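Only one chain is shown below, in structure tokens, and it's the form predicted on its own.
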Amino acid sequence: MYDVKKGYEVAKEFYARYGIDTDKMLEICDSTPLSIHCWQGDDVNGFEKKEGGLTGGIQTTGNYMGKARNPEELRADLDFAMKYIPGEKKINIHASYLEADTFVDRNEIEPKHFENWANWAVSRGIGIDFNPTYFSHPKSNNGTLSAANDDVRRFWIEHGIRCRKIGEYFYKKTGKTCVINHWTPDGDKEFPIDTIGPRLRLKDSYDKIFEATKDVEGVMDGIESKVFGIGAESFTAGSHEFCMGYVLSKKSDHIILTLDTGHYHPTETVSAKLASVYTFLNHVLLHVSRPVRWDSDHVVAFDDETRAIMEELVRLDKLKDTYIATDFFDASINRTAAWIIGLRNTRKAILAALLQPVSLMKDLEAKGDVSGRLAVSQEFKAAPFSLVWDYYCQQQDAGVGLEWLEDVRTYEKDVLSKR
């Protein structure tokens, strides 16, 4: 291993020439919470006492050894992964990850069914984010919040109401805001004739959920859109236009827009949407994933779009106003490695963005010096960012470079392979 501290001093001197305080940027990076999705550890199965597989256009591929089979194993795997994910963290769970001795249906869940999650989070000083599970249920086959069947729709409205109350429970237990994400896979495989009816029902359902829980505290609610899903290729009730329109119409402090990096047409990018969205909204919930051809939820890479998103948030001065969560699930590789790789790449992209000479580039732009702006932005693509990242990981005892990889292999041999 090279002298990490010496490397950092070299990088620090380089960045200082451009007015960048690396120590300050490290503090900002470290204090930016990242919400770790629990469903990577068990392939989105959850712990309901029921039979049946995934629905709602969600698929996992692969059968790698060591999938978590119960809450204790899942939390143990998260504990292991978090050792190598530096910075402020939260855990993100779905309603289907409840714990109960007997089957509890979605419209009957209560805070007591998540007590173990809350106590575990408190003991580790982290917050919990939450998600209603509007899929993988017998009553989700023909729509949920937009269903034409009134009884089905009432069932899912009650589920949403209970989820917001559970979110408040997490807030009161952990002392940290609980960010709830509302996504429903409602749609049509073929071309529907009535395209407004489902959306009017979806709007009404959201209205009823929020009205019934208007006194809930400590909860932020993201409304998430999607272009299409498997089985809903031709029509999605919760489209981007619907979700953005709904959020803007509510003019609420807690109802915000969710932007998922995999939920748009392949030619669209979330990085290009952020400024427009932030022109009208104060907060955004960001789901970081990696689509390959479609919303395939691959492990987050340190790729151009992930970097562009974080650069845009820094340039807009909106990093502090954005709730960042990961959302991917890969059953073809070691699941703890997937967490570590994806979350480290997300954090790495934040740090890389913070180490950009934003003020200098803005000044050049304001002066009309487009050539200078381009020159600076391109020169910094080769800046010694990795030296700062290695120093940060060393300071956080999170493993420099690939030091963590051998520990993953040992954990696989000693723990995962025996499941």
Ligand code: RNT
Second form
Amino acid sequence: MYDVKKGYEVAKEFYARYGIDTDKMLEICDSTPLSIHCWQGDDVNGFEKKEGGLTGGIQTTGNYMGKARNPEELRADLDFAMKYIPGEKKINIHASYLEADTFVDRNEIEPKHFENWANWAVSRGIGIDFNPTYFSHPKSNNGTLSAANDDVRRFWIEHGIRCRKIGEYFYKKTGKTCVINHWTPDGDKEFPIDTIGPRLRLKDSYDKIFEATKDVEGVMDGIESKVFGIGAESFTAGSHEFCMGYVLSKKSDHIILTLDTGHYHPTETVSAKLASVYTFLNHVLLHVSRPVRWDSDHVVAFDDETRAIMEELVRLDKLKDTYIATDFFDASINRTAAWIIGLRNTRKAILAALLQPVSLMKDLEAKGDVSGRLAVSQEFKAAPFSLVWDYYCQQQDAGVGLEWLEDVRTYEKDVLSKR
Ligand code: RNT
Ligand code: ZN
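Since we've got the form predicted on its own here, give me the form predicted together with L-rhamnitol (RNT) too.
Let's see the whole complex now, leading with the same chain.
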């Protein structure tokens, strides 16, 4: 290992010349919570005692050894991965990750089914985020909250209501806000004739869920849109316009918009949407993913778009108002490595964004010095950011550089390969 401390001193001097206080930026980076999605660990299967695989138009591909088969294994894998993910963390679970001796249907779930998760989180000092599971269920095949069938729709409304109560339970147990994300896969493979009926029903269902739980505390509710899913290519009830419209119309302090980086047309970017959304809303829930040609949910990369999103949040001064969650599922590589790589990249993009000379660039822009603005932004692409990142990881004992990789290999040999 090289002299990480010495490297940091050099970088600190470099950034100070541009008025950037690296110590302060490290503090901001470290205290920004990242919500780690549990479902990378078991290919979005969950622990319900029922048959049937993943549905809802989302897919994992690959068959790498060692996926978690029960809650204990999943939590052990998360504990392992978290060692190498520096900074404030939360764990994001789905309703389908409940624990019960017998099958408990989605309209019957209760806080007690999530007690182990809550206790585990408390003992680690982390918060829990939550998601109703409106997919992978026989009653989700012809719509959920937008279903034309009243019984089916009532079933899913009840699920949503119970999930908000479970969210409040997590808040009370952990003392940390529970961010709930509502995503429905409802859509159509072919062209529907009635395109407004499902939307009106979806709106009504959300209204009913929020009305029935209006006294619930400590919960934020993201409404997530999507452009299409596998098997629902021609129509999505919860489109971007629908979700944005719904959230804006509610004027609520807890109903917020979720932006998933894989849920738009290939040339649309979430980074370009943030300022418009923040013109009207106070909070955003981000699902950081990596779409490759479609919503493929590849492991988050340290790529231009992930960096652009974090840069935009820093420039808008909205980092603290944005709930940042990861959402990807790759079954073709070691799943703990997937978490570590994706979460480190997300954190890395935040740090890189914080180490930009924002006020200098804003001043140049205000003066109309567009050449200067471009010159500075380009110069910073090659700034010694990695020296600060390495130092941060060392400080947090989260493994400098690739130090974590050998440990992943050992964990694979000793634990994962024996499953
Ligand atoms: C699906 C959405 C949704 C899910 C998770 C499992 O396209 O992105 O957020 O990935 O809820
Ligand atoms: Zn998502």
